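The chain below stands alone and is given as structure tokens, in the form predicted alone.
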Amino acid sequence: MKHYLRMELKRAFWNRRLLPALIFGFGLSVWHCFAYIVPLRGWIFAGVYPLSAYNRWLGGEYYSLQSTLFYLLVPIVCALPYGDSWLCDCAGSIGGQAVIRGGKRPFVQTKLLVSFLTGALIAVLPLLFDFALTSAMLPAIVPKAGLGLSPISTKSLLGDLFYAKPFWYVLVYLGINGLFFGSLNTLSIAAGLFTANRYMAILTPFFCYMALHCAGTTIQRFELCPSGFLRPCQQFITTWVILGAEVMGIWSFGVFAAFRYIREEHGMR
């Protein structure tokens, strides 16, 4: 499996489609900075309570166009570099040779792991960059719960941590984003095991993401909507149980699809 992992990591991160995916996230961050953060710098010397970077970075607010676009399209962007790799292997000789020499199980497991890592990286790096860029423009003042300047309440997920140690809150929430979007990205590999359509494989994480959003808004259980609760500003407040259940559900589908495919007696397809 180590040989597979080394090979697949090289294919994932030395990929001509990885750069456009990262450019999308970093480009939104730079756009957000010039359109939304730079005009706010005048507040620093206005003689009023200064705005904090913790409440104004891309993940700290939910009313800018850039934030909405990022949390709408990030599942597609995460799947672009590596989501159709299984189908590419089916069309070529790489996958067939790998399966013959090392077996299906380690090959499919490596595919799922590398898909998780690429999804987490593409989702987290632009957010981390935006937080650093915003902190360079605005002071990173520790938020005060009684001022009402932050959308996060003490009843929110990790709300107490946000007001006690906001920097650690940001890091933990970035980890949550990486875990969720990385897990979601594995669905592209799972879908690729059963479809010959590359676009369907790449779009499967987005369809699942939107299905959860539509289900939550339809039954008015907004805590089920990942597009809201994954934002560090927590547009929708969820619970650890719901977050864990959705992540486990996504992984369960991916693992079930992979093991069902492994048990079948045929080649790559």
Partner chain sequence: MKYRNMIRLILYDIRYFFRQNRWKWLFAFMIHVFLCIRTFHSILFYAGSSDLLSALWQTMGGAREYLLSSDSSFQLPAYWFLFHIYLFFLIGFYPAGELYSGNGQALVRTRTRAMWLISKCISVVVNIVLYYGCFLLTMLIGNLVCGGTVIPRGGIIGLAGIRVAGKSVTELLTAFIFLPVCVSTALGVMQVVLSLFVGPVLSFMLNIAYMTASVFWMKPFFIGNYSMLYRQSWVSGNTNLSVTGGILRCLVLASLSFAVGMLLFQKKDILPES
Second form
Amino acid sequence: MKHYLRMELKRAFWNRRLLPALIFGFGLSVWHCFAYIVPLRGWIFAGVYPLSAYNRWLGGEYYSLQSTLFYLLVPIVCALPYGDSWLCDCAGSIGGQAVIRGGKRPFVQTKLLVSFLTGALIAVLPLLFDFALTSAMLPAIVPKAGLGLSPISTKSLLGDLFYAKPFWYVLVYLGINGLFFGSLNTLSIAAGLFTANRYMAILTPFFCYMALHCAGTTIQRFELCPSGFLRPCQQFITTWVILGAEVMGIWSFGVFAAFRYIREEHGMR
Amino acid sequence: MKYRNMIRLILYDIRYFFRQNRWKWLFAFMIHVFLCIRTFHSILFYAGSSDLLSALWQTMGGAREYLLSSDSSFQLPAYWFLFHIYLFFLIGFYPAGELYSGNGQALVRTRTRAMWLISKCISVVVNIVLYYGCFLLTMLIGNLVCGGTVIPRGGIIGLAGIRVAGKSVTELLTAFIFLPVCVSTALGVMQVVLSLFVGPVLSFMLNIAYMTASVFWMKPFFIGNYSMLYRQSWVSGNTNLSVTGGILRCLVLASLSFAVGMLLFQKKDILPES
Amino acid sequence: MILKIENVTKIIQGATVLNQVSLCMESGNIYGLFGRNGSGKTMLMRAVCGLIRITEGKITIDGAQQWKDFSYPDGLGMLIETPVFLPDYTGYENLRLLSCIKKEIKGEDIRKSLIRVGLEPNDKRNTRKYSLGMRQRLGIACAIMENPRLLVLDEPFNGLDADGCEQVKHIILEEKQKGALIILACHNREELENLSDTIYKVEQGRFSTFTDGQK
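Switching from the form predicted alone: structure of the form predicted together with the partner chain?
Let's see the whole complex now, leading with the same chain.
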């Protein structure tokens, strides 16, 4: 499995579609910086409290177009490099070749793991880059609670950590983003068992993401909407239970698909 | 002779489209039913009585102008967005899919590439009109079931506070139906043409980004604004977003996309998708 | 029909896939293309079918120039690469759909084409369940169903059993009898020599006449 994992990792990260995926994220980040951060440099001490990078970076606010575009389109972008690999392998002979050499279980485990890693990295790297870029322009001043300058409150997830150690808060929240988008990306692999259309496989994570958003909006439970609660500024506040349930629910599709494939008697699609 | 060939090609496209996208159409119908149930539930809960215009407003209304500030929260109007992106998903994958998955068999049976592209654009327009038709029919049935009227009582769409009394039937039809269809058509043609060159997924993403930018910026360049009833000039008072201007801009965008697409498609090599 | 390929060159991403190709082909003949993988056989077929635009040179059919007077040859039947059809429909339904574009043939003609290639017209199975050989046969049926004047076949024997190969050979000879111009690419030199009136050897985009192993 080690060799197969190495091969799949190379395939996922040494891939011409990875570049446009990263360009999207980094491009939005640079645009955001020029549109919203650069003009603020002369106004850092103009308000009640100095402007802080923690409240102005791409993940720290929810008023800009760039942050909305990022958190809207990142499920598609994450699936671009590797989302259709299962279907391509099944359509060609490489899937069968891998299975007869290594077995079905390592094959499907590797696929899920690599898609998780791809999704996590494509989602997190541009955010890290943006945070670094913003911190280079604005001071990373520890936000002050009670001034109402930040949307994070005590009811928010890790709210206390945000005001005590905001840098760790950002890192932990980016970890949560990585976990969620990585898990979401595994749906593109699982979709390969139910559709022969590679575009459907690539878009399945996005549709799941939108379905959660619509469900939350419909029943007025905005804590279900990942496009809101995944932002470090927490446009919608969620709980650990809901976050865990959504991640587990997403993973269950992947596990179900893997289980079904391994138990299939007639082999590859 | 040429016209007959064209008509045959269009009929082929419509049939092929439906054969390839039956499940997508079924899902579109389910989305319309969901929007209908949710809309009428909301209207009856808050207003007590329903009417067709108020029901259409719930989906087609969109969002008021977004005023950017450090305190503001930019949110997309969920149902308007869902309605449009599903439409783009429905139509956007057809031409590139038919071209590459069929190995060009349909293409070589046409007389010219121009005919092929025209036929694709027309079939996309037909599907857009059918999509809107299906949505309107669903809302109409929902309204009938709820015993609602067409125009709201008192001439005001209660939940939005918009006065429609005094508006002619033509004006209402243009605002509620014709202009959104024009916008979807223009963007649909643009997406279809783009999909042949950058791929269906990227063209879909570009359309989503454009619609999002339309919500963010209330400017005539972003024609998505014309499909939001809140932003049309008769509601918002923004004279830059007039109905006539909207229709003209949609025509220009569709024509430009088609013309550029035609020029590039003539030179394109049809090779298997890698 | 006279098909003239004059000084045709095609360059893709810096690589010359067709290099100053000049050929003259007439109706009622079978022209075989023989060469290694990646030598340019399929590219020439694509160029003749109008699927790709040539960089230099011209292709004319009966004096009419491609891309000036026409885009796709009239009466063209082609099988290039593994044929792909709508997976949720039967073979007959797939061909029926394609035949609606030109509307030159009826359902009965489609049935006859399917029988000619050894497929059952009333088969209720979707093409999703077809084997490679069945899809190949369906692809050939698609190419011959509209009585083509120009028949372009790229590796038509791929995936076929012995009976299937015999059927396809018979079909090719029948089409030749009807006066079609047939361009055939095949890796099996023996088959090619048995069928073709002229064989061209293809090497790195260059075409040369090949007879009995000698240029």
